[in-house]
Amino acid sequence: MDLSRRHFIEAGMGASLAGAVGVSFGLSASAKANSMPAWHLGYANAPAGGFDPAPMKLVFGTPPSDLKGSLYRNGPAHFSYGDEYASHWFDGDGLIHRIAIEDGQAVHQARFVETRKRREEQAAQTFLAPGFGTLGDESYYVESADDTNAANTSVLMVDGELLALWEAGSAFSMNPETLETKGPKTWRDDLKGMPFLAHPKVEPDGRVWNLAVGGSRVGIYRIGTNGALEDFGLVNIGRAAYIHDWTMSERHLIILVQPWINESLRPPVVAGFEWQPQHGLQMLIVDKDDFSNQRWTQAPARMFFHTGSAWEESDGTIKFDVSFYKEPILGVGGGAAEIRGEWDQSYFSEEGVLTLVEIPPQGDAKLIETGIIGEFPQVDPRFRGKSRNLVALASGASNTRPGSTTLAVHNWTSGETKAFDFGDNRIVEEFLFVPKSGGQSDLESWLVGPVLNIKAGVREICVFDAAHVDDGPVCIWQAEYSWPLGFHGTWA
């Protein structure tokens, strides 16, 4: 899309600005007033109760007649209070957010989860637990994970069933039509309490893997399209490795074992690490049918956040896309800048590159990178675990805030990347691919998710077709306030 089309989407949404964002701009001043840039609404404070449902207008395009579902997210939303902020962008508190499409309207809402954590540091005005990046107060008894669960990192939906995600505790239960919390997850009676990852794994079919790290060892979750546990084992790692995602293919779970080793976990957790490159990065690949046939794979030392997916050759080699960085970024304090209004370039020097992993049926993993900077890799539901062309991934960067400023995609089949950058005015989240209806193949897919338009002070939920991204935006609506930057989200 050049650099006109973009002119003609921000001219096209002038008229409906000045009528629809009285309330933004009054954040926008308040953001001023507290000597904070404007593009820090992406890390203020969601209101205590959250949003309540409201319609979002459309200020362009034509919305597409099949697009019906619900987009849910998740991510933190509390970072401050009074002029105590939270040490790390990993421990605000989780919001979730509903999006409602259908009939071409849309409509948002949102609320956060009430874990423990959220309740008792509402009622005392101040951080209790300890997370991430966060000491926390000694006071503060803990007795497991989830006594400190945020629940802030993304959302799944088995059998109905909305589930709030962290990485070191259990899934939260939400009610998938008002957002209500229900409590903790407990899949098994034994397994109460257990971490449960905030990066699940969907096959086609609807049956969920998904891991509970715990240092060297690592639990394998099998759950069956309705919901119920099927199976649950644990396999070794070897050493304490930091794990925030991993992957699987149609036979396999390829666990990845970065050289970011914590064999203390004492909060802050953050402070615990230890970047190890000499281990290299090593990659334990599970047999989906049995957890005891396993085989190693090595390659060279990288620090990694987000997969693709993956999927397997006629020959047993197996591929898939991730984000690697050459050495780890958000250490202590990560985000905590950005919270507090503040912005240093140079602290984003380390950037994540698209790369695709080859392994063979024996020996080490070759790394290929693309040359694309970006982040939060998607691929559509259909195809996980199998072959595909398209990965959508949130790309390029500002020179004058955080955040990324485009979506692109890139199809492996034919080696093409297709990209839409938005330009400096606003941030870029995660797109998830929504399959056309009768679509067969991810080229036939909408490309949905949210985006925060600085300028305006407001947020925008945006529709792209996934084999067209360069033309620019099908439709946007347009919310008439801002919500924080959140994490990740599924389609429903």
The other form holds:
Amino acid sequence: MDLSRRHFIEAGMGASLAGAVGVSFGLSASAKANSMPAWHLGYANAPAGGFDPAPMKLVFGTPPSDLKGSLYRNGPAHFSYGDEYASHWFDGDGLIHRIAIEDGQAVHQARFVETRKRREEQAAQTFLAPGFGTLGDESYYVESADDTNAANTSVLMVDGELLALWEAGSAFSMNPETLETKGPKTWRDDLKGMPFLAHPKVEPDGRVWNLAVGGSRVGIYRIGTNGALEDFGLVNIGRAAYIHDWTMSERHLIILVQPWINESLRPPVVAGFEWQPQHGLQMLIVDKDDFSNQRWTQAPARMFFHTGSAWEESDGTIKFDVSFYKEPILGVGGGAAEIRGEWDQSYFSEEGVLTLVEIPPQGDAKLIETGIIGEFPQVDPRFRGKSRNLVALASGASNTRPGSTTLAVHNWTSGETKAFDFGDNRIVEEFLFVPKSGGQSDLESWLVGPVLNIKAGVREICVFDAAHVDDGPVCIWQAEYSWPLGFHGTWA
Amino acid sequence: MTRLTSLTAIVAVACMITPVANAADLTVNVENIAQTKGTIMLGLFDQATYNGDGAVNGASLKVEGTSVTAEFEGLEPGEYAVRLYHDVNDDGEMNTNPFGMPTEPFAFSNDAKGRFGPAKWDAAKFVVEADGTTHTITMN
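I've shown you the form predicted alone. Could you give me the structure of the form predicted together with its partner chain?
Okay, now the whole complex, with that chain kicking things off.
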């Protein structure tokens, strides 16, 4: 942590911050009018039409000259119709962002994914579709999973096609330039309407693996670099566990069957899950070359949302990093109250702990807990499935508001953790690794991600040197407006 | 979730039923068919058969445009409902994905829709009058 550095950034940005506050509009203005706490900007509606392309202002540092590409992100961005609030954060309509960075300039734009849920709720100006935490209106027909698809969780770029991802329905194909919605993606005629998880795993060469979760049955997609489906298979995981993410090494798929089990498929989905720690955390290891070649291992009961990535040692030991909770954190308050501007630290009594899981060639898995609190673990895309040094996390917690305060990077090789604490005024989201030009190691990469500046009521995109995050941001671009907190992104 | 897997069998059986003489006629128009190929497999049900294994009648209609028409003669006047699917690949089955969700278009009379299952009888039922009835279903 480097408070002095943070304060220096605040001071250095003082003039522009004042300007930004003066011209801020839309979200920040409406939130203030409603007497919501400043952090509620993260859960306020985005404009229905999204955001037209608008340059962001460089307010700190010098952008790396080799940083060229687009940060695409997805997240729920519509939470209220009049005085009526969404039942859960996870059920907000997906807003796809593109922050295009080139020649030191950053341009932001965003569009909602035009799902049926989005279209009909906007027309009726009320909530209709059932969802993760939403019962839904009886008048809203549901004939397929895509009738409830919020398309709000992540994005994937494969062979130039941008996909907006949810987890219980189809991916939605989007125009990567204009962000206009094309429609649900069907990988093969016989797979129409199959779920496509929001956490596909992309090998360094671009091949994509993903899961379709349907109770205790799990489908496995293998998608070539040309975007065509190469293979699809089914495995049985024994229980209808909550599966939001999974992990993959060079040779194996590792499906974590956490003991948070769905006992009822009726909406709201979250109400159907039961914590059954007596089952422990079971893990199915599947050979990527032969899905029938499987083995199970287990560990003490843990709940999780997100993994980093896996790798294999020469003796066959599989290791992966993951943010583990001792029990489920969703349900009572978390995810529902924030939308209404309510927040209590007790909603998050359980915090995710960065943990290394070691699966020996035979026998039970071992958990090595780092004590580092964090979520949204990310690794360098060049080393997915391979041995590497770094994992980056949104870390730290505030006493005054939801969300992370800190960008942390842990080095598994050295055991060292470096971090930059943004303080209470900025909510830190997922940061992505972007390889430096010519770099060979994950120590030679940038970290690019968004923060919500709740003091100024605006959004910022920050760049860090992944090996030296404790030095603070390399540069910061600032938008003239805010947008809601999101989930996941990709760099393309 | 929605399953119409038994509809093929229902339609096959229903087609063998001989119409009752001197009773009502029904014309069912199916419009807005997206793909000009395959067959519309249509089952006609009364309340007793709607959730069961047998239809009171049925039709197998070759798709050569965007609409097809089924004619039923000699029906007992009263309440009926239609369940149909578009057998796009003409394999005689309503195809589903590996999780059992239909991958071929389907519809119900009154353009009724289901909520985590087929449309309910009350939503799909319509009256066949003694002097004849025409009912139109619009695919989407």
